[in-house]
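Below sits a lone chain in structure tokens, taken as the form predicted alone.
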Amino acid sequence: MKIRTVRVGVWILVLACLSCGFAVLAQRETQQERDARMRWWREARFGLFIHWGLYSIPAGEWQGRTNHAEWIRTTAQIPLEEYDKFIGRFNPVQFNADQWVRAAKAAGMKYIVITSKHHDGFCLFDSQYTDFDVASTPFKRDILKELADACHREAIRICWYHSIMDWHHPDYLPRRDWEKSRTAQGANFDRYVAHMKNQLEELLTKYGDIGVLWFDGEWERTWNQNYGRDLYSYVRAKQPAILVNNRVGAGRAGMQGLTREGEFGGDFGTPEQEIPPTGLPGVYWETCMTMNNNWGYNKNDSNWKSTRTLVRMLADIASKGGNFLLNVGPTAEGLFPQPSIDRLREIGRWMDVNGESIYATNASPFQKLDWGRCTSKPVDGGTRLYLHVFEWPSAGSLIVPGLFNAPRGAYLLSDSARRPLEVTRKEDSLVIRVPPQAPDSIDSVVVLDVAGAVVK
């Protein structure tokens, strides 16, 4: 057993009083400090989270089911003992860090979230609180230190997702519903928060400089406001700069992820499979979103979003202000599905020669726009404008409505000698002269200069 027994009462005594300093610490923040903080995310735009665990063995299936995937546990009702064993199955030996990070970093992505801790209790990290935990399988190599030390090398930021929720732990309330055999007799929540943040402090202190703490699990009875404030400042005392997400505290709204008004959220929202209708002026969030319908891997689902959909939606996001967080759910060898290394392929072309018109930008000024999307950014004297159009113009006229800058110059992104574009007014529009054909069948970028702010 490698399992650390501590005093908790003295540890939760001792945490509390130094929490409290750190919220007073984290509250002194001025706003100009929290933009610098969470300039390097803002810019990146775009991530890739991974869920794995030993929910990857059964791949979805149990029982003639086959719609399961990382909440197998729960969703297929598998007893304690029984899911246990998958501990003695676990042994990805196709696994290569190097590998995801390329293929990430090909994609165009910045960063990487994966899953320390899912609901399931199951640690991806060598931990000394607990033997659920990846030293106990047949593999027993330390994931996270050899994913962290991969993105390292490659220059991404490596983040943790890290479920407060914990259907293993002994000290986690409440039970599943259906658990009716297993008692709920002396457990301690405050104590199974001490051993999260003896897990949380393993995992800020033992593998470098670590971006996002991606809390998620939250939405039970258990926790509330002063817990996440708590944790928060936790986490902050350990890596200052880190970023940590809305689901640390207790007021998400859904999940359209957006903190309610008026209560704690941490440093950004977390839309979960859907984008904000409108951009959000102010507010910092992130979507996270499947490749199919299921975070974790499933054998059964082949229903893929095509690379035309998720290019568009990366446009779309940005175009609001947002991030994109796309996932991928590891096959239990090690691998990524084939299809999502495919996607991963395909975004990376489109980012290789439009990268620019995504990572560093503003959201649109304009309200809609009926071919496309726009991303903006400031340059010398005026604004860059970056036309996202999906629905090439036949008459080879693109329309800017409601403009009224003076135009400066436009180009093709993909053309590298940035020959100029025609630009005329019409009443209160900009109309751009374009080739016949669309350099991109998913979406073409054309950049539009004008002096000065947008005005409109």
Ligand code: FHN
Contents of the next structure:
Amino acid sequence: MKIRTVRVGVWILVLACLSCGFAVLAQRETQQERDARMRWWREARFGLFIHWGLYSIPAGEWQGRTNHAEWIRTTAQIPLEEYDKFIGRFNPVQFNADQWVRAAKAAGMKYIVITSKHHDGFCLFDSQYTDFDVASTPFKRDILKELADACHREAIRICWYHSIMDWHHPDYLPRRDWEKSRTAQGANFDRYVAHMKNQLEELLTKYGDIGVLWFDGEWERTWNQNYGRDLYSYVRAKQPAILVNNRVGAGRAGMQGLTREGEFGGDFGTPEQEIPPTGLPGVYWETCMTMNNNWGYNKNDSNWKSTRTLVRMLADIASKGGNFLLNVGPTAEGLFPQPSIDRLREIGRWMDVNGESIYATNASPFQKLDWGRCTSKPVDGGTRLYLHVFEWPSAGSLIVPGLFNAPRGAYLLSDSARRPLEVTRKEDSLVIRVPPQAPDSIDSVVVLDVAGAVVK
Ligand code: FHN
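Here we have the form predicted alone; I need the corresponding form predicted in complex with the named molecule.
The complete assembly is shown below, putting the previous chain first.
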């Protein structure tokens, strides 16, 4: 009996230490320290997502079907030995890292997230832990090294997308259900996790400061919150200032991308192909979005979103306090598709004039504005409201409803002379006299300065 009591006591002590250990980890960073770590990313607001790998060679087409993309090995059920042949054909001789980084920078983007390894397991970097990497291709060059160096030169943050799910590594489980001949015999998932950590060590020690580790492919039954917490701590131990998304663990609630209540969720939520309906006070989140229908290059996908749509998405997301991660899927030659280049250039033209209304802004204080969106930032003890006007008022009066602050002044952000616009009060609204013509056909920004914090 005595021995049994001692054993129970020991277990209680062990569990207490373990929970204390997690508590210490969680307590290690205060909210203030976390906000400071997140600051560059929160103020950046806008980044480039790049999905690139062997799948750019078939470019979405396989045995007559043309609706594949980065998932082609699975959606076309291509056996491993067949897919591996793409290694010998990957030779993107037109790849120019400086060109890519400058295109992103000119678009107003502040960070780049590129697939170091997608679900197919192919590594765009020279890894000592696999031959299924760029070093084994005719191209041989370490693409991530060239891109990281170009980003460091241009003061753009370089970030890695890394898939937990791996359809190539022999220890990853589960196998694809259609891969009947590819036995899982001898596969050891913990050995796969150790392999993944080894590659992450390469990615976090050989390429300089990394802004974000953007995990993905966390949804299969073999991955769980314990692996996720451990991986988060592992990555942060390698680069303490790095940010990690909520797909590091298993706490994400589907494609709406936010972390389920009470679950461990890394540093930020990841809505995919959608924008939350309202702002999410106190929550860091980033919407990722394709320009057409696919992440990886599909030569037949011509369903491109217009620049108008993309600029208004950027304003909408910023007005809700989120980040926008907009995707490009480069070709097998190493080029951005021309429609992507065109959109990045046109977005850049808008950002050149209006970037101030996106960068380092806070969410709108208004629930809804009939004519557009609003972003804000504190200025000189008051509040600067950036009114993103999508529908320009034909009668020349822009009405800002439910605002009780005293106005300090207003002007068009596109007017470098900042000529004042007349502001009057009409009951609970401020009315701004604006010129008959909208300065921008997509999103015209009117700046309204008011005294104090917004009172509604
Ligand atoms: O399966 C991936 C997909 O290929 C792509 O990488 C997106 C981008 O976030 N994430 C997963 C789908 O949710």
